[in-house]
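The chain below stands alone, shown as structure tokens; this is the form predicted alone.
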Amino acid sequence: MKWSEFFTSSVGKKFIMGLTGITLILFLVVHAGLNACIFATLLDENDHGEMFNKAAHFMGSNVIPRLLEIGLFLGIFLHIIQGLVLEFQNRSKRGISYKVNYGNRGSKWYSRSMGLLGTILLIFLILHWVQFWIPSRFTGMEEVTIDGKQVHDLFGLMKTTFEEPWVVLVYVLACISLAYHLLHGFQSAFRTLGLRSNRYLRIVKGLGIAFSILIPLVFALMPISMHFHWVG
């Protein structure tokens, strides 16, 4: 089989899904760590979002993170496109519905709903980009002075944005969708890339469950904490 045929085959598409999925998992770890900087205000009442704005400025102004950002966006879109293609292919192959519906005995509902969960996350990403990424990169935003440098006041923008209850609700729903998406996708990505040992699969499954709870929880606490003025 030629490489071009491999990447257009069902196996090749699943391989790309697994590879981009692991890349996005690593991105979530970095992004969650960045978001956690908002809680520095709980440890230092004089912080006022400085640690978060410093970290965000570094990620936005350093050459390496900016280059990785391009690869990240390509990975996100490739992951979404391949996911939708596989979802449509699977639905078309099913044809007539099964006479017996095994429900969760066959597979968990979130495993059968990856297309829906992914679509919810795509809608959330568009909202997130419009609210934060585009202003910080293109349209401009308020700035603050930290250590003699002018940096974007993303912390202040977050406080303003998350005053709206509907925005907080959308973010929390997206985090719930992310949790279920990761619950299946984390271990599925490693399986797709060739992990077959039952011993290591059990470890990956345990890590996947922990990751699926912890990372979405960190993301959800950001808008909730801002809205109820627990931080800032």
The other form holds:
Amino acid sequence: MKWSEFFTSSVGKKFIMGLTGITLILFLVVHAGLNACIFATLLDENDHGEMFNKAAHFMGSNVIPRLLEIGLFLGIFLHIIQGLVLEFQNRSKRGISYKVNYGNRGSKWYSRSMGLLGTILLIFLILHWVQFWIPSRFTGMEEVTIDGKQVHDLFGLMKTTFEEPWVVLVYVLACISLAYHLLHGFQSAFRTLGLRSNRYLRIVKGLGIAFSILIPLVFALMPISMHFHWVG
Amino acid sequence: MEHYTMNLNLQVWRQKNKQDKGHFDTYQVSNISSEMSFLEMIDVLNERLIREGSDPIAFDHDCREGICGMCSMYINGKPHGPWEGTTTCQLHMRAFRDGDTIVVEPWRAKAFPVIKDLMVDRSAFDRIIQSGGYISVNTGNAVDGNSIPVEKEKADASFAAAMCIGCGACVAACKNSSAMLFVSAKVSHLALLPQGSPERKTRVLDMMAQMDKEGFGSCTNTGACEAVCPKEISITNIARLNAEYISAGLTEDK
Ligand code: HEM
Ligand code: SF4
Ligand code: FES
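Just the form predicted alone so far, so send over the form predicted together with protoporphyrin IX containing FE.
Expanding to the full complex; the earlier chain stays at the top.
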């Protein structure tokens, strides 16, 4: 079988979705863990976001995270493009639609709405890049001095960005979409890659539910606690 | 269970032929016994339509005992109707109440074009089977079945997959019109047995290629197929199909 045949087959396309999906899941662990450093201010009054700014500086300057970032972007774009292509191809297979729909009787609404949830995430991602990633990487931003080094004041940027109620609202909505995307996606990815042993599936399902609730919750708490000055 | 009779309001998809656009017609049927099967209720209506000189409703059926896979009605939004693990022919009118409205549609998928009314062309499934859903053996004396040892668990799982009657309800229920539950049942049934192992890789590659060619969608693991399957084929088979396909696709040199 040729590579092109494999990757254009319906299982091959899903294989890409599953692999890139799991890559994104791993990235979320790192991203959530790193950003949770903003909560250091709750433990140490004199932190003022230093721990977070240092961690972000490390990620932006060290070569390993920078290399991983390239892989991450490839993964994200593959996931988005393949996801949208699959969504449209699958939608086109029915022809005339039913008068009465099977709906939630046979499957969960979010498992049927992965394309929609993903699109909400995509819109959020664009906003998120414009607000944080592009200034930090390319267009430049305010700096602070920590331990004699000039580093980007991402903590400060978060504080000002999340003053706006609509931004907080959009971030929270995105976190809810992420939760539902993962509630189906986490375990679906492992099935797509061929996992079928009940012993493992039980673990994957449990982990998936915990992950889908915890990670989006940690993310959602960031804009909320900055907006209400619980952190700062 | 107590016997009762009912009057029903039916909305049935009518379509003269492949080219016709099709529409819903409404029929009132009265005095339907709760002991009748769903297809018998349609038979009663058809007898009346014939007497009135109009065209009876075309629908597929053969065994009427849940084994052939011919019957195929999408009843009130669910393939094979409200009961679980049953075919349309096994559905009985005690599932309904006096005064109910019942909407009957054909399987909807571009890969299953309507031939007439509620009858759809499921020959795409035959072509998928032809592409690899078999084992090649030289003919001759029948071999003693016990000469090849098979683990009990695998034999059971294989048998459970072999229960698939090829009705196509999985396609009808799936939001992607995917035939993965059907293909996975056929692939699993043979992949689990020693007799199926020589052609294991080519089988899964060829059957999936045919599935894609026939215009079915891809699987997103929603589980709607499993929920409607009259033979309760497990969605675990789809994960097995994925594993079979990925390992064959990444290693087969053909
Ligand atoms: C951080 C962000 C994201 C994560 C962690 C993520 C994760 C996942 C996972 C694990 C799957 C399951 C793959 C499988 O079933 O094999 C998946 C599927 C999918 N994702 Fe995402 N995704 C993300 C963002 C997006 C975005 C931005 C889009 C689109 C615009 C998108 C669209 C889809 C679609 C259409 C599917 C396929 C549906 C399905 O398989 O049921 N995702 N995603
Ligand atoms: S898997 Fe179930 S629903 Fe699908 S064709 Fe076989 S018996 Fe019918
Ligand atoms: S008519 Fe044979 S299964 Fe229903």
